[in-house]
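Quick heads-up: it's one chain on its own, the form predicted alone, in structure tokens.
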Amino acid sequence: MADMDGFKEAAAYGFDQPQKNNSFFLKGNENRGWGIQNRLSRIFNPKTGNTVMLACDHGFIMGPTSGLERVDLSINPLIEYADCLMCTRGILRSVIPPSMSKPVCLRSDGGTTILTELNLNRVYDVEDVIRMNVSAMAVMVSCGDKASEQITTHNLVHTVDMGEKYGIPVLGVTAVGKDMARDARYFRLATRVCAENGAHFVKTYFTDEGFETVVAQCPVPIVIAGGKKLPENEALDLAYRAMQAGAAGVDMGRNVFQSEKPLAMMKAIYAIVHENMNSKDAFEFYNDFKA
């Protein structure tokens, strides 16, 4: 019980000012519930609404892909530069310091390889996810594939479902489904079905023509990836016309990990995203940059 010496009453009510009823600052996540809300906001930066994601979950697909061979002297030195990690549970538990404070996206579904069929996954076991105690959970759908739509949709509503219990958002990967075009048409499918399903926010790929389509028809945040390896400047005007276009950040792993100066790059998308730096002075920022 507390000490009633000295104790005093209550006064100050502050009559004057009403209580603030604050607006969550995510498109589309304004009703969710208070640990989604507080989650979601370790990995978008409140005064900006952007996030810098830092993938480096391939390995789950593909093995040690070049940059990747040693993750703990690739990408830890990187970490305190992104707002989010994305991993797999393995490379969390493994190589990941258990100091480390940035929020965690993690990989939550696996089955096949590029050596298969892709997509053909499971999904993690959700109470495995909360003893990591990560920021989000992230599922690949696969529209338009008729061997794995059904698969990964369904792992999408299981990994959801599970989210809304425990207060964890999760993050809707869409991946090109073999029999549709990579195009704008498609993304406004694809990220629509993930949000309808219940995606709190959805990863995409951009396109040249019609990407603000995409994400205004979509409901929640949308976050683009990186892809294949570019040159640099074409990875910073990437992320710079997508930011443009109202995404709401990048989720680059190649394009930072595979670049000459993957420090200098990282410093560069962050310019963009939070500080809306133009793809020519990141460029130039890039180059300028001495590790």
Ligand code: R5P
Second form
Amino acid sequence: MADMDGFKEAAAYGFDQPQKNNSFFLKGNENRGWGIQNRLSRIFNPKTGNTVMLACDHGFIMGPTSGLERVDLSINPLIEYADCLMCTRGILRSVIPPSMSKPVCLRSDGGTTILTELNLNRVYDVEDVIRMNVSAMAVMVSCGDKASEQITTHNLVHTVDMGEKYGIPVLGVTAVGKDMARDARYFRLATRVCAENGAHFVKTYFTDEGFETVVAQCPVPIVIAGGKKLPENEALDLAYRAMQAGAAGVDMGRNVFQSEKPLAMMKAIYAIVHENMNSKDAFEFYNDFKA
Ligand code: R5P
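Please could you give me the other form, the form predicted together with this ligand, since above is the form predicted alone?
All chains and molecules follow, beginning with the one already shown.
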């Protein structure tokens, strides 16, 4: 029994202040469980509502793509400047220091590669995901692709079931079917399918036209992938325009780790996402950055 010497009677009941109900800051995630909201709050900054995710999961379909030959050399020094790291379990276990404190969004499906038919994937065992203490599971969904639409949608459904059971949010990743146009009409459908099947947030691509309609109709936050490597000013402009259209952040890979100055890109993107810097200033910041 605790020592009762000097015991003080409880008195601070705060009668003048009703207990606050905590409303949750992320779109469409108000009614989730505590574990899911807590993990989402590690990925998205509660002050800005946004996130800078650093994606380096490309190897599971592409092998050692440029910039990811040695993840320990290229990605590890950048992790502290991201809000969240997105990678596969192989890279996490073999290269990422377990002492790092950033949340991980784990690529949680795998299967076919660029050498055959993409997206015929199966998902990781959730017990293995739990062992890695991750903050979210990312699963690809390829709407409109005859060969893989059904299996990838089932993968998402199953992963959301597991995520809800164990309090782990799910990122639905829109993979564009081979014959699909990469336009707002397609991404409205693809992001909505992810959200309707229970994804807690969705990753998609920016579109020059109508991206605000993609964001508006998706009931959960959207983060954008960077896509193929662009000149730095264009990549920063893409991030800025996506944020202006209502995105809640980025999950970028090649436009960071294939840049001439990856750390400067990380910091410029961070300024756009969290400090509302415009793309012109962000590009100047990138150019001036010495490292
Ligand atoms: C795609 O499925 C992968 O998840 C990549 O992580 C994603 O495309 C983001 O990387 P990038 O900005 O290079 O497109």
